[in-house]
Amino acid sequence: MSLSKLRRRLRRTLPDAQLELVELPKCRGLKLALINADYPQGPLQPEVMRAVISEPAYWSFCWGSGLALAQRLMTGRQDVRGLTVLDLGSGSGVAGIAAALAGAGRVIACDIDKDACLATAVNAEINGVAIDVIDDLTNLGRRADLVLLADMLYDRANFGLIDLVKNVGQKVLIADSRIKELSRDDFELIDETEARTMPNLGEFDEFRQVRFFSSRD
């Protein structure tokens, strides 16, 4: 996969942006191609704002919950050795890459955004791991042992994904900083930690606390 192609995709949305290879904290050397940390935080030009709305380059950030989930996998607090792992809404691919580095037998990353699929593939190559990238769950094939869902519940409309992933995975692990409880009997809060989005371009402190919810056996 081509890092230069990914750069062109980013500049289609943000013409002045760059991609930097960034080593994530507490992730044993895992690196991602992320938007430059010194990208200006001022108001965007109207044409750039329209491009951001049309094609948001969310895959050029390592969102806090994804980082926290990657750290959990890389430190062995969630054992994925030998498992088939599905990273749904993969974005940059950070969770799936961490699962692969932590010994997962197979990793599938799924995102409906084709640029995110490219970002996942490029970042997987940077880290020397093999990940199957799909843009539709109908291409999943066999049921996954574990489904990872990070930073996907920012919108109440996305809560339907929870029932969807329970149908395609034996177990589900949710990491999210925007919800304090799920109010579901089939999930339990198992842990909390702090993590910040990288690069942090003005994220509110209230989204620093990441909570992990696991489906009950």
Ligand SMILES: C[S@@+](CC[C@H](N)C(=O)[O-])C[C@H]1O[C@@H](n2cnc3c(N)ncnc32)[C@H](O)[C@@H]1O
Second form
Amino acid sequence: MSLSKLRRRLRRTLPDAQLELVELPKCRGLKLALINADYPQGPLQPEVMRAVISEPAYWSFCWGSGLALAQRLMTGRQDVRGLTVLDLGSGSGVAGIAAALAGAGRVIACDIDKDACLATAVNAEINGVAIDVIDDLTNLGRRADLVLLADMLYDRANFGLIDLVKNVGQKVLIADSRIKELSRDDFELIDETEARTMPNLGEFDEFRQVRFFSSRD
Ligand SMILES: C[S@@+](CC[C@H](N)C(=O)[O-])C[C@H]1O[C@@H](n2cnc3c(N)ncnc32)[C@H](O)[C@@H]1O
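Now show the form predicted together with the ligand, given that the preceding structure was the form predicted alone.
What follows is the entire complex, opening with the chain shown before.
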């Protein structure tokens, strides 16, 4: 897998952007290739703006919820040792990579964006872990012990994914900074913490509070 190919993918939408290797805080050395901290921000040329909107490179950021979840896994507050873990909506691959580094038996990452699949594979290689990457959940092949959803509920349409993943995983752990309540009896709020998207997107303070919701047994 190649970092230069990933760089080319980013430049298709943001021609002046770079990728830089960034070490995540409190993640025991986990590194990701992320968009440069002084990435081009508005005013963008109309054709660049159109490209950014039609193909958002979500994978080039480590979202606050993904970072918080990675920290939870890396500090052992969520024990994944030996488990088969599915990271759905993997983006950069942050949660799945943290699970692999924390001793998961097998990690599968899934993202509908092919560039995110490449980013996950490149970042896994950078961190020296093996992750199976798929772009369609129907290719999962086997049931997961734990499904991770980090920063996936930014779109109401994705709420349907919760029932979907309950069918493919024994347990589901959601990390999200945009919702305060899940309003589902089959999930409970188990913890919350603060984390910020990297590089800084200048999000409102309220979106720095990441909540963890776990499916009930
Ligand atoms: C905001 S990013 C979060 C990425 C990563 N989990 C993190 O926390 O940094 C959301 C990701 O979910 C992916 N996604 C959206 N809908 C999806 C779906 N139905 N199945 C799989 N991935 C999806 C997007 O392509 C994007 O990469």
